[in-house]
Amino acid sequence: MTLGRRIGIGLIGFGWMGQAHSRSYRNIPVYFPEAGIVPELVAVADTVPERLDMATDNFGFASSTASWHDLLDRSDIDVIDITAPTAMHREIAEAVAAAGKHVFCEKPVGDNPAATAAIEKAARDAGVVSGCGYNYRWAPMVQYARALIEGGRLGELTHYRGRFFSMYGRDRLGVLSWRFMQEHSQFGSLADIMSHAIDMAHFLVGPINRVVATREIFIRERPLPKPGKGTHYDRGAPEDPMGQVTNEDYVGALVEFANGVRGTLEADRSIFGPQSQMAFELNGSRGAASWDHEKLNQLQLYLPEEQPTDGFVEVLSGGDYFHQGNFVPGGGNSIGYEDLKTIEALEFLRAVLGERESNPSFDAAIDVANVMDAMVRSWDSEKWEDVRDLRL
């Protein structure tokens, strides 16, 4: 492996999210500068020419491939970041974790529960770092809403509500992409999303014992996509050929914590209303918290024990909190999704060079995907569920 700060990345899928993860790697010399990490964007792997080109000229990429497999053995690569579509990821993880290479996943690391549990073996089994795409972990107030759990100053936690809803669904007319159909991505919403909503219960109020789910497919059918071209938020045209949808726009859940929490999980990808918004609720004994990726740099906060007045108080994030003092300074000066893509990327070289303890890593991923299962064993049971360890 490189010595020193210089970390070589390599990049496996070149759409839109692969592109915020290379900006994220190129911006963090910029707002880290005492950091001292350098990474290189060493070669890109995409089987669209136009999104090679795009890497080289635009994102400085050293060199570019069509063939992921070409990323493999070059010994200037360190990390190798995937963001391809999630049904490639067992096979590019595995084998990029048998050659040696630090890796970084997109959720929900496997498209089904024992496809995470076989990469975060062969990770372990490797002796690789790894790295999960659980970025609104990084939100400096998700990160001080923590920071008062873990302080007692809301107390003993007693309820919990998360949800994901989004709208990159909600329009019939949106295209048929790989995150609709189960031949490709197997799960809609449990992966897409909900996964995003089981990491936060995680990482805010601890380990889940079981569930009680539902599921619904609310969009049957859409527009087929022009290939290579676009996101997932593109839109069709009434008179292009249709596809079904084979998997979950709507997830579910009760859920009940091993602390003795009590609470709720959903996610929709096709509701009318909210935007992007990953959330949550929480109240314990002595106070409640609440938070919206909508709103990132705010918090609900209510401490009737320290507070003047009754009720919640809105929480301005700014320079004084997590990270966010790299990127603007001051109170209510505001950042957004991408800056937590650049923390994440910061904090998982980190890991790398030995300074701080992977998470989220494969280890969180497989707790999530532990909690699908139990969630896709309720679909079909119909009754509530444990959640079973899944690791091999």
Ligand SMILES: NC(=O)c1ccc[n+]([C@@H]2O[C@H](COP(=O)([O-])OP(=O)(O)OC[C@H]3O[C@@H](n4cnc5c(N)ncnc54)[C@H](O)[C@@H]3O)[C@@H](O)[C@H]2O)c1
Second form
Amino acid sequence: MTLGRRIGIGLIGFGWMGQAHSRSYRNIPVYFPEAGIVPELVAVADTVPERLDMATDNFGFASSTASWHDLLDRSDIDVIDITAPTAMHREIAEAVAAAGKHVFCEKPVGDNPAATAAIEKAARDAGVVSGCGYNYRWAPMVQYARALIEGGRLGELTHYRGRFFSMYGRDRLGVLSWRFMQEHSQFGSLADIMSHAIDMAHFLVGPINRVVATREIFIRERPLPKPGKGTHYDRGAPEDPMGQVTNEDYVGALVEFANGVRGTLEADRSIFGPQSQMAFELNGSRGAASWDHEKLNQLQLYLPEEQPTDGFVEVLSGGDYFHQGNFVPGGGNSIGYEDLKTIEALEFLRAVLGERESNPSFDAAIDVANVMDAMVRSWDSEKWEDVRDLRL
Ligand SMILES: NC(=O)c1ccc[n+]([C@@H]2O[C@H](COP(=O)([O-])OP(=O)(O)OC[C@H]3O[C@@H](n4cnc5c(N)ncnc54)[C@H](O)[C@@H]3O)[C@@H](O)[C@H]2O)c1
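With the form predicted on its own already on screen, would you show the form predicted together with the named molecule?
Then the entire complex follows, led off by the chain already shown.
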């Protein structure tokens, strides 16, 4: 397929992420005019009519449909973006790849490791460009931390602690959305947020060799959602009918990296205190760094050979750091979560146009799936488990 700078977008699932991705595509020409990329919102699919109305009326999609199959044969669509619930990803992504469309799929791509492997193979066999939503990599301060690691400024890495502690499930009256039910999402925090923590560990430190993991469900029943509602920020009432939570709130693991680094990874969706603490602490033989998405414009750095005083210092992000100058000029001016999504969309479309390798692609997703698979084997066996490559 020869693409001009116009790229036709079809999007499946117009909930939280579908809306965020749509805003991101619209943002590209205004925040990154020099890229010369014009994403066109051609068609959107969702099963909720009000969401389709909003997509066309407010977001500027040219057309809408209740059936995602309608997007597959359209010659004016180059890229299909999958932001439907995770359990639907495999069927959709395989059909999208077979239709020869480039495909972006929200993390963790498949709802279980085997599904991610099948999706990765489908895209590889079809020769389409793939991308996935490990957006925290794109934070300018995370990019800076990685550059420091690659430049040897932290020395030889020794310890890594990664975590994603989110508040979204801490309210006992938070509704039983698809995220909490095995029939719609085989795994809970493992797939939803631990996947982000694993990808960040890969991005900064490298592959993980083996893990020992544990899990728990802290809130065992929740109110059933009303029809057309049911994203994970909706709230029910005490008198509502209740349903069972059937996948894990918490997963924690000790991990050993291939390069000898030792660490921990934890994820919880029902914890009090942290709000959206997607964070890491990293120690090397010459220094240390830590970052937390709740303060995404700040990096804590300890470089004793370079600093006049001992202890961590705070580095403030700003226009001089990775892509941040496209959003705000000068130091200390902040960007936020959805700006990372705009960077993600830009970099994916640049990959579609052949200007860069797509990364994170489904290849990065299967690396994450391999570690998820080892965590599941370990919480069953209650022993250390090696990470195996599930690529087909
Ligand atoms: N990268 C991130 O930070 C991040 C954050 C949140 C969610 N996600 C991922 O994004 C995906 C979607 O999550 P969300 O929070 O946006 O969910 P959501 O529930 O808010 O939205 C899902 C949408 O899909 C629609 N849908 C359901 N069945 C459909 C069908 N048959 N055809 C078309 N549309 C259908 C729903 O009506 C809803 O509008 C998940 O895979 C999740 O893991 C990623």
